[in-house]
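Below sits a lone chain in structure tokens, taken as the form predicted on its own.
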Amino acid sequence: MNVLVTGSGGREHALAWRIARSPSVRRVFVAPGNPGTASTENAENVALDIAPSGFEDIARFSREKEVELVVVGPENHLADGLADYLRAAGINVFGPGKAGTMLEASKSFGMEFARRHGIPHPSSETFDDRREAEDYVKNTPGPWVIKTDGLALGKGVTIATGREAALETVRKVMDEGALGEAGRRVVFQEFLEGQEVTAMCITDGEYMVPLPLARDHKRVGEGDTGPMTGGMGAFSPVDLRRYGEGLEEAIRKEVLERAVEGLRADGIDYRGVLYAGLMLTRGGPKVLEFNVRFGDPETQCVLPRLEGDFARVLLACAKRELREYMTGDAVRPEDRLRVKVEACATVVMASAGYPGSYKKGVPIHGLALSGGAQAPSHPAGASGREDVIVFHAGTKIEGGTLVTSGGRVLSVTALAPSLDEALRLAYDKVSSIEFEGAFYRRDIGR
């Protein structure tokens, strides 16, 4: 089959080298993807306008090219209601309509929708007002944890330990609109402790399944310090041997399933990824915020641990035929999802002043160009090897040489039989690329 996937990251960059591998696979489009989706193997990086202008050509594209299943990437085009739109014109698509995407576009429907269906998750209150906000942080105790209750693009989350710091951040983003209409509503939720791990799983609304569990540090700085990101590493899988026995089966019964369920109860077309940020407290997990696609470094270091024909799994979740794919008899066990023992482990390489202003255009070298980009050195995954490849992000070809264009501009990812080791693959690769400013978390897994 042809399959088009949406969207210009590192996420959709390991998106389509993982939909390429597929057995099924003849061609991947991505659009307008980026130099390294431009050298993977079997893709090819097509033009077409993402905006909902440009709805009616992604759909004659999609016809033209027999493509059978979309594959849509990034929340914005979720929340616009492409998803929506191809299925109505009758296309296949991974990724859940308008409806769906609410969990992730308000903060304060996702909380109220997790406080419905009695999925655990911290106490929130959501103002409109400013000064309501302000108040509210004068007669709370903190930390405070802020966040924008619109789509802000992984840089909505301000935890201040400080009430002047609080106040500023209410002020920025309500006020002053630093972040758009997003922060026009902010979500107060309650600071918890414990570690962070994100929960994924593939659903189409009846069926649902659990994908490796993975941990993102979200803080730009060593030690967890610093201003929150997008995402500057992870790792899966996740030890969760000092909890206990039994906590990863309390994620998927009690979050997981759950969400399903609630979305199915309440009449939501929901056919995609549901991600789940988790706190792990002394009380048991608890739901932080809701995702309405993969998580970006998260799926950077899971799909390298997946084995299976990943592209028709996608496929059977858009048709609504996830359980007949994954248990029946017409399918052949090696062609259904598996997950491999290997670890995998993703470091962020990003512009100097990310989260912040940062500069573009500056040339990176290290990587090989191959078809304008870089090429893994061998193809990740191959069982028995330690493996490892360079995930674009904020990349693009300029007068023929590669340079950066975004805050997050690569992802080092290595498999490797342990953690520790594709820990000191993935380092030993990035030790190799240079750009200036370049920065990275050295920390990532530890």
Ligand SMILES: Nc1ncnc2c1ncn2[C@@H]1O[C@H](COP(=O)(O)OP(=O)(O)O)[C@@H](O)[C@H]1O
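Numbering follows the first chain given and starts at 1. For clarity, a rigid core is taken as the largest C-alpha set superposing within 1.5 Å between two forms. Here the structure is a predicted model, which means the values were calculated and not measured. What changes on going to the form predicted in complex with this ligand:
- Core-superposed comparison between these two forms: the C-alpha position of residue 165 differs by no less than 2 Å.
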Given for the second form:
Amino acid sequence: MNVLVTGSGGREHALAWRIARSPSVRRVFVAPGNPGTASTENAENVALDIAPSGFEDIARFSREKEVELVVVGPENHLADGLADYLRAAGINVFGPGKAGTMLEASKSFGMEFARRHGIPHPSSETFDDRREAEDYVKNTPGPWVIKTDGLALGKGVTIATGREAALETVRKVMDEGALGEAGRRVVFQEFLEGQEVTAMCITDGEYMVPLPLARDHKRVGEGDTGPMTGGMGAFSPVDLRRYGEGLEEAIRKEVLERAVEGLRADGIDYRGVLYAGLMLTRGGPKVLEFNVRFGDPETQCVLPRLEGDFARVLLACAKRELREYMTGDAVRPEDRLRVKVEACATVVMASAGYPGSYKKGVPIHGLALSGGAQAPSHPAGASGREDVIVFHAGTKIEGGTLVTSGGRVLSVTALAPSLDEALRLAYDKVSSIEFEGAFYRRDIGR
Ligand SMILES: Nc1ncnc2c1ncn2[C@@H]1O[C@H](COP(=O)(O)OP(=O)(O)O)[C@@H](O)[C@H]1O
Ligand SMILES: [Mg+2]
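Got the form predicted on its own; could you also share the form predicted in complex with this ligand?
Full assembly next; the chain just shown is listed first.
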């Protein structure tokens, strides 16, 4: 089959790469893609307008190129209604419609959803009125977790330890509209302490397959210091032994299964990824937020750990045939989704200044463009089983040279028998790549 992936980040490079390696796939189109997807075997970039003005063209393209499945990468494409539009046009889509996207597009909706369906979550309060929000800050003990309700590209959460700072944040986002319409409504959450973990599953609204757990490093500085970013690196699996038996099962049953059942009970046709950002507290896992698409950079370290015909799994989701696919007789067991025991780590190389302002157009050295660096390489290792993959996130070609075009530039990923080895391979690769101002955290996976 042919598949169209939308988006242009590291997550989409990982998706295109994994889909292109599925036995059932002939060709992967990526719109708009990046230099990494362009040089992925079996994949090519296509210039399509992903905004609502281009939906008709996407549908036409899909019919002309016999695209059997569209996989929507970023949340904004979903929030714009791309999945609804294509589904109505008779095209199979992996990704929820607008109704399901509310889980991510409104944090108050997400928390209310969790409450309604008995999914553990921090207590939370929503305000549309600045004065009421200020009164709340004045009358509660800190720290205050202040979240803009709407999509804010990972910039919508502030954790304030001082009352003045909390009031200042409320004023900034609610009054001055520092985050646009996204900030007119704010959600306060109880401050939770613990380790975070990302739990994703793929679901067709009826059946659910959990993906391996991953952990992302969100702050820019080593030792989890400095401002929040989109994510500076991630790894999978996550060692949960210190939490005792049963945590993984609790995540599956109390969070993922309840969420899928909740969506069904609410009458929401949901086909895609459901992502739960969890805090592992003394009282068990609690949902900080839901996302409605693959995480970035978690996807880069989760997809290399999957075996099976990934594209057909996603297609089965899009067609609401996931249960048959995963349990029926018609599918060979090796084509079903399975998880490798190997560990995977991804290290983000970023531009100086990120997550603040940064330079673009800086030449990148040490990455061959065709074949080579983007395709999985097999360094001669004792086991001979390692893979190193450089996923592109913020790169472009300028005058024939690969240059930076974003804050997060590359996701350098390695798969190996142990997490230590995966980290060693990833960091080895990182040290062979250079661009002016490049920085990365040295403590991913630690
Ligand atoms: N209730 C909370 N208690 C403590 N930390 C939190 C809480 N909610 C969010 N955080 C921290 O803020 C980060 C971002 O919050 P999240 O809800 O995931 O928003 P987004 O991903 O949209 O920026 C989390 O990954 C976590 O580190
Ligand atoms: Mg988050």
